[in-house]
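The data below hold one chain only, encoded as structure tokens and taken in the form predicted on its own.
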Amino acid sequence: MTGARRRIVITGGTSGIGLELVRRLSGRHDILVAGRREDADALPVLPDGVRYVHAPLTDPEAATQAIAEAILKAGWVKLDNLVLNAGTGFAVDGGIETAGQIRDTLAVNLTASALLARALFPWLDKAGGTLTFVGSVAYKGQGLFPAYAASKAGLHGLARALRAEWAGRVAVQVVHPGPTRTEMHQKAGHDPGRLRTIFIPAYSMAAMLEGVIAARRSPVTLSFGRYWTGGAAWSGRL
């Protein structure tokens, strides 16, 4: 119910849109944040009161672990929402990446979505939960970033598949972010140049994705066009 204080986790929750979407729900509701950041570089930019756990989700299995430990740890026993949001991916000229790059990128991306969603499924049952995968408009296919392309169609079947499978116990949805202010195109080694000053703003995407997580609604492109016709300032809240 919109209004009700809620339980929810959320992966990639340091940096970028994560972080924007951390700051909007933290006064409302309780937040469990996993990220790759040690807790000395990740709490000071969390908000009061957020809790954390060290999940590098480049190790699927042990971050799967220490994520449903640390929910037992705060005491939750149903889970209304989880957003998985962390993402990674490697620029590339005329050809495809490595086999350590396409290894990290689908373990961080896909693998692990996948088990965190088996793992998490009982809390977010008992809560009749949303789970939420954040992909990218990518997963149509997008030079540069092949294996990242792959790894974002591959969350956009699963989430269909369980969307199918989970119906009427737990909402199941896919988002697509358009191109974003993030941090993420210079970690993956890429320039956009002048192309980045018009890119979303990821308070605003923050804002979109707010909104279509509590619509429930999938699948769903957070594009500029949404954006441009004002999609952050009437988008709904959580």
The other form holds:
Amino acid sequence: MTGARRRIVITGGTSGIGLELVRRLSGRHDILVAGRREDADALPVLPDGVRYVHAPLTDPEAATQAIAEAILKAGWVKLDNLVLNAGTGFAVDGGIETAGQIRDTLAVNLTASALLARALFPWLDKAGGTLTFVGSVAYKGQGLFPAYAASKAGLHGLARALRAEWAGRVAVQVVHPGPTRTEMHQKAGHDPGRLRTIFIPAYSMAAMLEGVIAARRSPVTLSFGRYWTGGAAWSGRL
Amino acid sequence: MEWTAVSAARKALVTGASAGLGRAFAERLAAGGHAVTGIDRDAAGADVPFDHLLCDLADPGAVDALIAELAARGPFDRVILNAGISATGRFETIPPEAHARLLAVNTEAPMVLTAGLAAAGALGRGGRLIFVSSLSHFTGYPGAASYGASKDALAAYARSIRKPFEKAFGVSVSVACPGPLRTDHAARHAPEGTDAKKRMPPDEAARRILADAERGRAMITPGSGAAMFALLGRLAPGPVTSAMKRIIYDKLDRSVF
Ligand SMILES: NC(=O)c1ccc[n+]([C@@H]2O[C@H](COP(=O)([O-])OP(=O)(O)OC[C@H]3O[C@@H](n4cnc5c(N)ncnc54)[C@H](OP(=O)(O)O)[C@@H]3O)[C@@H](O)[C@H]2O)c1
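Compare with the form predicted on its own: the form predicted in complex with the partner chain:
Following is the full complex, with the preceding chain placed first.
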């Protein structure tokens, strides 16, 4: 419900789109951010009052447990929103990633998302909440980072199935952002060059994402069409 | 003399070769003159016409060791990433370990194997690489959410590497999305009372998939029923997923993983 104070868990809220979303929501709602950084490196970037739990998603089972414990510690019995936004990937030549790159990408983007959705379902169910998977327009296939594309397609499929399974209880959605100006490409070892200047600003993407989360629709692509028609301004608020 | 015969023979690799569709692929390829290496967790029996390596594809260490062994046996002209497990039931009632294991076997292992073989130069020039996904790729799969996700991921991986692999190795990459097959796997996971006769025999699916892969098709939906379902799913994924929910999810009487 618009206006009411919500309890929200956001993964990967320490930079990029996730951090912009945290900034937008933190005054009005209670936020728990989960990230891979130690507390000392995460807390300084987060707005005051935002809770943080160190939970590297490369180990999906351990991270799921850490996040569930942090929710209990916060005394939350219900969860209105779970935004599975953390993501990682590696740009490679010739479509050939190393075993380690494939395993990390799938663990962080796909396996951890599945396990978190499952573990936090009871909290979401109590609130009639919304589960948001952040995918990517790359989910249709992308030779520059095949495992990343695969992981996002996996989220697309997971969301379709869970949306049907949990209909009437928890709203499940997958949102596919288009190219956004964050550090993700650099972290992935890829330089988009001058193209980067036309990428969507992270704060605009976060604004559109907030609107889609409030609308609970799925699947939704958030790319240039919506951005150039002023999507960051007309998207609703949570 | 025998040496030259063996090394000149075309080589094939099939994962999940001990039963079902994988067994059908392995037998067809062997009958067609390929020296076949089959991989599975279970023994295939002594009478099979192919070589069999045991490997638990859920174990990353075992997969890494397997790649080293396969690199020495290659290069392979036909590689079929077929092994898959399922987990059916309400998503939240299936233990996390079962979901994680499924994603490891169905998605991670075939991707790591493919990239490992490619990096080791163990893919034969002009060859075929086939990923076995599922017809659920065209809809959603309520009642088998992590299985559906694993197969969607695999299909997107195949699409991602199709161009780079064509360019680097002259290898044609295909995704196969078979519908229900008459295998033990399907019988174990189908709701009570569904009719096995409506499912395609695995050997027919293997024949159709291999034939389409020879023609270099990117997406293979074996049989007219599968092709029709794929079309419906593309046109109306929402309604078809709802129908899947009524047909499968609402009839679930047990969890199997
Ligand atoms: N930027 C784009 O063009 C684009 C396009 C489509 C989709 N997306 C998706 O949007 C989401 C946010 O991406 P972004 O562009 O904002 O990138 P980003 O700035 O790199 O943010 C990614 C976030 O995920 C966190 N993270 C990475 N690995 C992690 C791990 N192992 N465990 C826990 N957290 C981890 C990062 O932590 P650190 O802060 O410590 O790095 C960061 O907070 C991702 O899912 C991405 O795939 C982005």
